[in-house]
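What follows is one chain in structure tokens, specifically the form predicted alone.
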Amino acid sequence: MTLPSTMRGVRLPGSSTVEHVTVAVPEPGPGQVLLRMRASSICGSDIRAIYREHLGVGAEAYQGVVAGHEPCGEVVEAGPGARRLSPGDRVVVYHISGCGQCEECRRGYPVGCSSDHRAAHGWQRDGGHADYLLAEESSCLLLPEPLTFVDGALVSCGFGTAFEGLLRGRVSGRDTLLVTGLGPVGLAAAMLGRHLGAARVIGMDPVASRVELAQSLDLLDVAVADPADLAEALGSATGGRGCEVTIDCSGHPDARLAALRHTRHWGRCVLVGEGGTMTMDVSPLLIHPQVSVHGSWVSSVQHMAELLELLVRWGEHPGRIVTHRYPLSEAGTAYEVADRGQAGKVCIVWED
């Protein structure tokens, strides 16, 4: 196919604004592929650290590139040395490219790459809010049928983050799972936790619309909209013993503390919500109940590939949590809706 020389794109200059730009369509170099974008969802970190104001510093700062770090599309051109992917392949993009040589990259976690070569789509290199995306072949995972492009976009960060956190918590059928924060990552954690076998899933969020969405999707056994009601709800559900696994997806200090406080003796508490602080009385909350606390950041490439396979096996579609879809031309509205914090997932999509 003949590709255009220019394409539409979106940048985030800060101050809760969206800038529409026209930029050149890139050409894939050695080991790279060019993707036609089909879905690009909005992450909470895009809102918090770029859209409202640019919070990153140094190598982690937003570099004024095309935004969007949850991309999914199809290969239209493969560069020299690309051996695995061909035009027409549907792919999910692991959104951080690393050096491939440091310890974190060799573990399969480019998100923790310690090299100057580390670059995240939508932060330090062009992301998915454009008609085409240049990606490293090594960062791309085949999107299996019958998953949709929207499903794939959600896996590229949010669902991958939730899955990794649940793996750290070793969720199984022996466990009651508490999810604090029912934004998109929390909804993903509740959905995946049920599939991983959690005996019961309890969710808490002070935003009533998010609790209602989780209930409408049949993700929760117990739903709590008022944090003041959480202790009583958990007391009834667990006989006062707490939950074997808790996961905070909000980053809010009160929610983190609630997750830790309601972790059962010898249980596991996982923190995936970014930002903020946490202050606790260490002995009664950590040492005496012998609780394990895990920090979990995004996912490994291998775990993301595993998740894609499991979603097909389970017959599950992450896109179920998407409440708003917009074309690229309405990216401003998409970001406004996401910024209100009342919706499920918001996604930019391209129609055939």
Contents of the next structure:
4 protein chains.
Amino acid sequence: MTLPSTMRGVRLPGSSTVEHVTVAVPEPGPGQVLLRMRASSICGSDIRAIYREHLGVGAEAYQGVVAGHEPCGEVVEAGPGARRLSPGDRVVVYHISGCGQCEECRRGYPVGCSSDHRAAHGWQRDGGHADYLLAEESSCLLLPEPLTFVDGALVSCGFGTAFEGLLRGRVSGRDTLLVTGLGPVGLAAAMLGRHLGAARVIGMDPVASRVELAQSLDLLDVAVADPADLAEALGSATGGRGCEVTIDCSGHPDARLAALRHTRHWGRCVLVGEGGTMTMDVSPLLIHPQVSVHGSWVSSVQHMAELLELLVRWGEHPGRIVTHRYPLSEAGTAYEVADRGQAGKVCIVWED
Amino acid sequence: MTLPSTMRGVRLPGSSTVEHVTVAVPEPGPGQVLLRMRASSICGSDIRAIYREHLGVGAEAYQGVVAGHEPCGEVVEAGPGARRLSPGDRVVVYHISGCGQCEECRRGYPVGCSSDHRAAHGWQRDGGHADYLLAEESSCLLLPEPLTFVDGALVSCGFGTAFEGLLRGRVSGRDTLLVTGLGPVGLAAAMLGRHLGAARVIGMDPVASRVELAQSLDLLDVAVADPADLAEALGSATGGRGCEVTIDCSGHPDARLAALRHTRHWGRCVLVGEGGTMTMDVSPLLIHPQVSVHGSWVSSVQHMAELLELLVRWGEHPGRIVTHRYPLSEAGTAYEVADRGQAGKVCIVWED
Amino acid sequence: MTLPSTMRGVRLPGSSTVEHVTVAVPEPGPGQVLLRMRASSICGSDIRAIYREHLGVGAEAYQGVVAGHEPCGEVVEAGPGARRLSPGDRVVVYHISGCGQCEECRRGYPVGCSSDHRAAHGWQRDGGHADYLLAEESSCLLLPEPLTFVDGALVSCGFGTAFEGLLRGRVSGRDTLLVTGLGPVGLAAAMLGRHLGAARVIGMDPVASRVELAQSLDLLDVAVADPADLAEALGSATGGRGCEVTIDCSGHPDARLAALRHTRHWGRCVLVGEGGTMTMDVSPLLIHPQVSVHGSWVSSVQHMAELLELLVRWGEHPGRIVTHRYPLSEAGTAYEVADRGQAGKVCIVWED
Amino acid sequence: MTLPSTMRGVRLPGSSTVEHVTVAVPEPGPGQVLLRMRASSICGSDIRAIYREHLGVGAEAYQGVVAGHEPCGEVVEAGPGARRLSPGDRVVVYHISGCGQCEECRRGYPVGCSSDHRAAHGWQRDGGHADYLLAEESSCLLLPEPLTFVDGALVSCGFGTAFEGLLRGRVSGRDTLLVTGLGPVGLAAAMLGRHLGAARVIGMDPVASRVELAQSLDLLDVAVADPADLAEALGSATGGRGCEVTIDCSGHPDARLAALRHTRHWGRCVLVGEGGTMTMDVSPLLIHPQVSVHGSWVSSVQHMAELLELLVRWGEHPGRIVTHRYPLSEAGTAYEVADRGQAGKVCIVWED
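So the form predicted alone is up there; where is the form predicted together with another copy of the chain?
Complete assembly follows, chain above in first position.
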């Protein structure tokens, strides 16, 4: 296969606009692979911290690279010394590469890499909104057969984040699960929480269209659109005991507090939604009910690999939550739709 | 309600016979309740250690009492100082009462009570094969409404034991579960393992009728009757990786070894089936695959209470595995059937 | 031994005064024991919620009973049906009795008992500030020989609370421990944390006399009296990484935040100090550092029993933190000293 | 610094002999570093499976390489693309390199690497018994200052293995620890178990000289040389309750069984010593005492890094257990001494 020398790509200048560019197709060095992109979804953090305006600072700043940190594609070339991958392999890209040798990297969490080598695709190194992507072989996870490229793109950040949070909450069939915030990560948490065993999944989001989407996908046993209804809904669903596991995927202070308030005695409240603050009465909400609150950031590489294996076992497809698909040439529309916050997941797809 | 002064009861003289007797209806003392029996099932250990011959020694010896250690009934009288129960309450009886104050009792495991106060119903104190039963209030668990008395009897020992073993194995949707031995405890493990989240449940028993029963109850994804077929069945079901959790409910050395051998790297192998030995090559089966083996004995009182709550939440009925029901007057037939080892669970039931 | 019919006792009318009364010596009923009091210490919550003014409401209200919820004494009479205790036994009293049958009681935490039977000694049932105490046998823990009655009194609430919090934090030799708030519970946390293995213990309290006490007892590796110095002190003690486990025993919002802020990535922050609120930036303090916050309330009965066993094994004496001992007749002075918040532990002692 | 083109090295032909050879000094490729060796200790597995005769088969076979799988040295040259190391860095080498991308490697356990890239230094790739060593940068752990090269060599396999086993047993100050087998790994377990918090450490080895060594290093509270004395020694040390954690470092069936037999109810028995079988009565040793048995193999890279950090914090030096030091030219004597099984650790040291 002969590769072109240039390719299409998309950058995010920051004023809620999308810039189409033509850039060189990169060449893989030692330990790297070149991927032909097949799916590249949009994450809420892209909207919040890059698309509207560039909010990140220092190591988290957007550095003018090709956007897209949820990439999935096919290996077309492997650099020297590749250990496992070869052309034709379908792979999910863990969206951040690290030094591989610091405490967080050794633990499997390059997201927390403390070195200068840390670079997120789409933020500090070129991402998936281009025809080809240069990735570290160690960031790539084989995409098993029944899963689609769109499934894989969704796993690379959002579903990985939801899965890790649920693991932190140790969800099983012993638990009723409350999900606050039904954006893409919340939808993922509801879907995966069910597969982890939760017999009842309760979801809340003040945006009615999101609640409806969750219901239409059959992800919830109880759906709550008005936060004022939550106490009553949970009262009848849990006999007033609350939920063994709650997970906030919204990042909103009120939703976090609602999650904590409805965590059962001895339960776990997991915080995944980013930003802002949380204020709580410590004795009635934490000490007397013997509750634990867990912060959880993205996922480990090995948990992402485990998730791919489990999705096959469960017969599940993350792509179910994609409501809008666009070719790369319509990336502008894709970002507009994602920015409105009414949709499910929005994904750039190469259909050929 | 006026209680009779005498009642029917059943004792087990030991030579595979059943003795029908008439005994006094007991009166509840402080902290005790009198139950009208509604269901009282037969456990494998009753057959092995009492019915055929009296095997237990010392504290575990059968002391000529009314048989039956899986009792479920209705409170008809509460002794002085009762704290919670009153006539009309439906209760499951945790089958062993302890001192309440030793290390094991405080942990919630009266089965391990180290004092002289330890007494198992049907072994050292009168059990459920009589029209009335005297129980400690602290041994009684409220039976929630949709569950039947038969469901409750099954929980009081067998399902509790299976549930505890599965908790030791931390079963969730991340796990494939292998159950070796499909007697009543194995059937319970398969049923509860599914509800705890196991996406695939594989069961093995050399007795074809037991495998068929498990299949007819829709408890298994993969059923294996010939142990020689297990490796191949698991190879295709798990891609050769083995099962994250295995649980032996047979007590047979070969079945234990099969469970261990098919435990995945980093997995957990739980031993619940009693008796006999186990011999293993330590490096290939334990050290190199980083496997843990957990012994698990009966259950805690609080886990049994949790199980009752979960059964309601799951909409499940343990009674589904009962294949034979008899009135107390036909206890002899009930024990004969149970002794044959071909049936599901056998239960004495008061139908009135 | 002939018991007197009346005895001395102390009540707390609420306006920072102590009332000496003469009351009848109670008689133990079934499951109860009568103790001759030997040591009865004062807890911060007695000061905050009863001595100064009666703050508790509903089930937590002070009901005019004999004060003192940290009792330790000697059995002088056992009620009918006593299972384990007999006259002469030295016992610690878990300071709250519950129904024994609700979810929290079965778990071993009568502090969380959800029934009307819940009663804290010194709050809703007579406590240890009298010559005799009526207790449930199930609330009593045998005090092993080398431990003194004062040691036992301190375990019955404060040291139990500190121990439970440290268990929640899973403290071992892998951890550096930060304790914020060096009142009696904080001193206990520092002392027990060291025995659980913490190689370095860092303590902070803005009250200089408390820091000095902690140092004079050799409980700390690093002592911080000015909160502004904490960051620098921890920077040099932990290489800037923070502490694997932090525990707040102050209940003060700033101290809680300091504890959380100095929790190492993947570490655990335990909240034991009661009251007030906590406000935190969720992403930098919880999500990105993958931190867990655990509320922990008092202790389980079995953990308190374990603590007694461990104290013997460790050769430790909680009584080391007692700075003031008074006979019952000087209870007024004892409360005044405790109220000033400068002392270590204050304990009423029967020296005869 | 100009490197020589050839260097001295040692191979193990298999008939309890040592072969001195001269080989080329390797050049580091991408992601690799060249180390000047400073310390290289001998492990029991080298003796058992290579020195006496070549026992390994297939992927575990000795492939005629330079021996020594416990290497510690100083970086003298970094290959292209090195991310963290540079000349002068002191490093411990995790003794096995893997593909970095399989399930076990991602988990941090290259010892379990399932690919063809797996190679143990001294077995399938050149090891530390030479003046220079070629290692993967990702296998290298920075050796913090107060630790010596000998300390580092001991961590690279033996102390890492002991530490991992103790982590599997969750050792803290709550535990009494029994170590069976006081060879180098057992000595490490005793030393590290104490630092993890174990208040009492009991060691057993039928070789009197090993017990004496452990005692002279002040590693044990109770030392047992005759297995027949163990029950009595433990009876008095633990009040007959047994040890919360036991760890077998001998690989001997009797010692394993002794460890299991003396594990306290609810305790953990860790198996680290390789080879052979284990036979146990399941009900009395595993089920009734609710015991867990954990196989544990070597360690993860991140746990080894943690151990290095902790050793500094603890002020400990693994090198304390080294009883014999030799220059590379006396490797033959070193192996002879190690083979006799009476010594502590034997280490090749470059003293210049």
